[in-house]
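Taking the form predicted alone, here's one chain by itself in structure tokens.
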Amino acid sequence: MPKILISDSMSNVAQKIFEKNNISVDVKTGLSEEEIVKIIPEYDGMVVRSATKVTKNIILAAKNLKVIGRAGAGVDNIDVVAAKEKNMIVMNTPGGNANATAEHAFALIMSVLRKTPYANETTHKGQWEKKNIKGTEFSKKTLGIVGFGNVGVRLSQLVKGFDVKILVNSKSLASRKKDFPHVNDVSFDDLISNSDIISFHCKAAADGKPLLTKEHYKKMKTTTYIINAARGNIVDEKDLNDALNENLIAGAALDVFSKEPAKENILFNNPKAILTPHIAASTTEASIVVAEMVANQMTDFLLNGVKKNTV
């Protein structure tokens, strides 16, 4: 009987699917790398979300591990190279939380445009800052979307009712353009120069360098807002902080950070920055969908050899 370790908190639907298929499951969350190294030899499969870092040390210690499943899209927390060297399958669940992430990106857009967090905080304090809070309308603006996978596509659909112009920078859009007549395919420089809101929904660069640095801000409108619900190292946080302080752009809203958990960050307490703790995919609905997807995929692989959504 195959044996699975679930090392991060997720919907119990995954455990139920494994057990229904006579696959043994242990749910052990909050373990350190050393603790996982000690127990991983007894498992055939491992399921993670974003908290567990599947390091090379864990992979080398995993004598029987055949598959690592990520209940989510990104696999930055898994040493995929080391896994492939040991002939382990790494699979994710693309699209499972795309709507949740797109909705959060939209929520960040509206929050930063209408200064909602500040309005909420000051009203709770009885300060009644009505005369000092003037927002910006989303309607008729230009939205730039960098990366046009499941999340980028969903965001472009969510904003249709606002009559916004949508610019997209994506290597794969040209071959799919006929399916998305409501967006415009442009270069990265054109996008950052002409957008009122720039939302990132792409992978980080292979070399780990940020896609957005101080030189880019000089090309933007001073009324531009930056949204990042993709990967923390896409945006250089020091450069972003400088751009905000120097009024090169109007504001920013981030859900991801270069170092997580973000216990300290240069953007903390910047009044022009709205920050959330990597919760874009954290909805009740999405947690169920990705748990179902990863459990079904791993079950199909362990019992039938079927490979789906491998990376």
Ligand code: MLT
Second form
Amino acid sequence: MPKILISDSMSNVAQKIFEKNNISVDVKTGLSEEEIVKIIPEYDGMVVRSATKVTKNIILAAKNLKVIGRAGAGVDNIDVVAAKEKNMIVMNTPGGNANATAEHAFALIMSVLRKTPYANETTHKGQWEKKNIKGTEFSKKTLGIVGFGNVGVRLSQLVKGFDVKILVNSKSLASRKKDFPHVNDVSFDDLISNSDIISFHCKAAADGKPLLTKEHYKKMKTTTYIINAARGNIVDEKDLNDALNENLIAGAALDVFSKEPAKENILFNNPKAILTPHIAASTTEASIVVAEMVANQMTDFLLNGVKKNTV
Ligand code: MLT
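In place of the form predicted alone, the structure of the form predicted in complex with the named molecule is requested.
Below is the whole assembly, all chains and molecules, this chain first.
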């Protein structure tokens, strides 16, 4: 009977699916790397979200591990190269939390345009800042979407009723363009120069270098807002902080950070930045879907050799 370790908290749907298929499961969350290294030899599969870092040390110690499943999209917490060297399969659940992430990006857009967090905070304090809070409307603006995978596509669909012009920068869009008549395929430079809101939904660069740095802000309108619900290292945080302080752009809303959990960050207390703690995918619905997807895929691999959503 195959044996699975679930090392991050997730919907118990995953455990139920494994058990229904006679796969034995241990749920042990919050373990250190050292603790995982000690127990990993007894497992055939391991399921993580983003908290567990599946390091080379863990992979080298894993004598029986055949598959690592990521309940989510990003696999930057897994040493995929080391796993491949040991012929382990790494699978994720693309699309499983795309709607949740796109909805949060949309919520960040509306929050930053209407200054909702500031309005909420000051109203709770009895300050009644009505005269000092003037928002910007989203309707009829230009939304730039960088990266057009499941999340970028979903965001472009969600905003249809707002009559916005949508610019997209994505390497893979040209070949799929006929499916997306509502968006315009543009270069990165065109997108950053012409968008009122720029929302990132791409992967981070393989070398970890940010896509958005100092020189880019000079090309933007001073009324531009930056949204990042993808990965923290896509936007250089110091350059963004400088751009906000120098009024090169109007504001930013970030759900992701170069270092997570973000206990300190240069953007903390910048009044032009709205920050949330990597919660874009954290909805009741998405957490069930990703747990279901990863458990079904891993079961099918362990019992039938079927490889789905491998990275
Ligand atoms: C993902 O990669 O799926 C999202 O960033 C959410 C998560 O970290 O689980």
